[in-house]
Every structure is written in structure tokens, then in C-alpha cells.
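One chain follows as C-alpha cells, the form predicted alone.
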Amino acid sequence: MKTFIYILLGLMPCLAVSSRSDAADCLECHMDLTSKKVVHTAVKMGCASCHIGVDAATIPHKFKKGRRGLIAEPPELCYGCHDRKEFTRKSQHAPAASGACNSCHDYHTSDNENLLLADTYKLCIQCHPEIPEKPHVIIQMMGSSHVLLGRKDPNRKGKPFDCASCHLPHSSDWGKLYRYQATQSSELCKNCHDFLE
């Protein structure tokens, strides 16, 4: 019984706010959506930039339109701000092509850049676990594989060298989501290593 009373007391501010229905300040109850290092610009613009028809007078909320009151479903929702062509080039990453943006990104807030659910390397190996298990991009003349972590990216100022140094995360004009024009991985080397040109 005590637990129920504590839960009810904790919800009281939200219940009071929710009585104003659509005029409610969502962040009075959903402050966790701005609590991490990176907050989505859409959240800063206001919840109505993505959500409409939310009946805040009901808990749990009822939505007058669509899933969670979204203006549109991802990826169409995302294209309202993000350039569609960045996601629809010839070679497409399956999650981006299917609108499963939340496979890699938190829609609201994250402790990782670009609202990623984890740092780039850790995120990529969740779906590509074979990458750290075998040599990646074997450099024949040096007799070793390319380092995947621990260096700075020479072409992306202030960024670490990671999967995104050679691959684009959403779509590319080249196979295997290559960041640079290439038909095979060895053709990427010249983009960082001058002596290979």
C-alpha cells in the first residue's frame, strides 16, 4: 500500500500538468528525454515537431493520430529535417532503408554523438560481430590488417578512427557503404595514406 501511495504522489505533478491536455509541457513529466549529453534538435524545437494529437489529460496518454501521435512514421518523419538523399543512395544500410532508425539512434537523447545508442564501433559490431574476429582489410605489402580503433581519423577532424572512417552509416554511391569511391577495400587506402597514391 505504501508503494502505491508513493507512486501516486510521484505522479501528482504529471497528473496536474496533464489536465491541460495538448497545452501540457511534456518535459515536466518526461524530463529524461533531455537528460543526456546530446539532445535531438527536434526535442529542443518542441514535442509537436514530431508528435501531434497527444491527449496529455490521460495517463497512459491516448493519441488522436498514428503510433505515439507521430506526424509520420520513420523514415518519412526523419526526412522532415534530414536530407532524404543521404539515406537513399545506391547502396543502403538495411536499418536506414527500412526506417528502423532506432536500431542505431535514440530519437530523443543520448550520451553518444549523433544520438547513437553506443559509440560507433560498439554499435556496428552488435550486428557485424565477425569484424573483430578476423583481420579487417588486410594490407598485403605490410603483412597485417588495418587497425580499427585507437587512432584519430585523418579526414574527419576531431573524430576517432572507426567504422565510419571507411563506411557511411546510412547509404552510399559505392558498394559496402564505402565512404569514398571504391569497388574494393584496398582502393580506400589512398584517401588517408599519401604514399599509396
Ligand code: HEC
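Now show me the form predicted in complex with the ligand; what you just gave was the form predicted alone.
There are no partners or other molecules in what follows, just the one chain.
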């Protein structure tokens, strides 16, 4: 009996998809788009939450509207469900602002949290390889560099300490994409340390 329930629970995501839209048909051939650990909730809601104009009866598909049948292109597509404000604060990160969300995220499925293409640190240094190579956040009193990895984030429960502990990935109200209010770097420190007060 128990096993039966577990099997049923295992099937739940598929059932949810098939009852809501045409995704079940799409998945006959596109299973790989739901095969990893994290599946985008929008995908579970149905392919038609983003691709409305696909004629699946023809291969290669004919597209009735939009590139690849999309309702709109990112980032507008994403703002249909995600708060635009998160991405359009005063200082914006170039790849997010340009709508290249897929330089960091998979749109469908991924083995990493937040649908990321790699873990945050690896992702950031792909485009910023100089950061770990020279002292970052030079600690004047020590003349050495700040730790960038391998600790726990003191403010964000369950998250590792990495680039996203100090920087926001999309946009920020403050300079340098700071996660916390700071007009200069020294104001950032007090969010995690009390030695400077």
C-alpha cells in the first residue's frame, strides 16, 4: 500500500502537467526538458505558458507566431510571472538587463538550485575570471583578500557563502550590485561583522 502511494506521488507532477495543458503531448518527444533535479514551475504548468504557437503535428514544427512559438522574448517573457522590479533597480547587471537570462539559467530544467547552469561561484568566475586571481575586497588592515568560498552565509540560512552573499545577480539599488545598502564598500561589512562598529 505504502509503495503504491509513493508511486502515485511520483506520478503527480506528470498528472499535474497533463491535466493543465498540452505539455503531455510535448513531453512524448521532449522528456529531456523535465529530466533534471529542478524543473521550472512554469514548465510544470505547461509548455504553453511560454510556447503558444507550436504546431506539434509537423516536424520540424511550424511556428504560428513568435520565434520558436514563444509568447515573447526574455526578459519580457519572464516578467509575465516574475516581478520586473527585481531586475530593473538602479544599477543593473549587464547580462540580466539585456535579457540573456540563459547565460546563467536553464529555462526548463537543471541539476542546480534556481535552475542555474552551474553553482553560483563557477558561474560568476566564467565571466569574471580575474576576481579570484587578485585580492578581492582588499582588507586594508590585513593586506590580504576576503574569503570567497567554503563557508556558510551568515545571513542566509542554508546557503553557502559565495559571490551572491555580497552581490545580487540581477540588479541593486546600490553600486557594484551590492546585496546590502552601502554607498562605499566599508558599509557592507557591518552586515556580517561587528568588528568595525
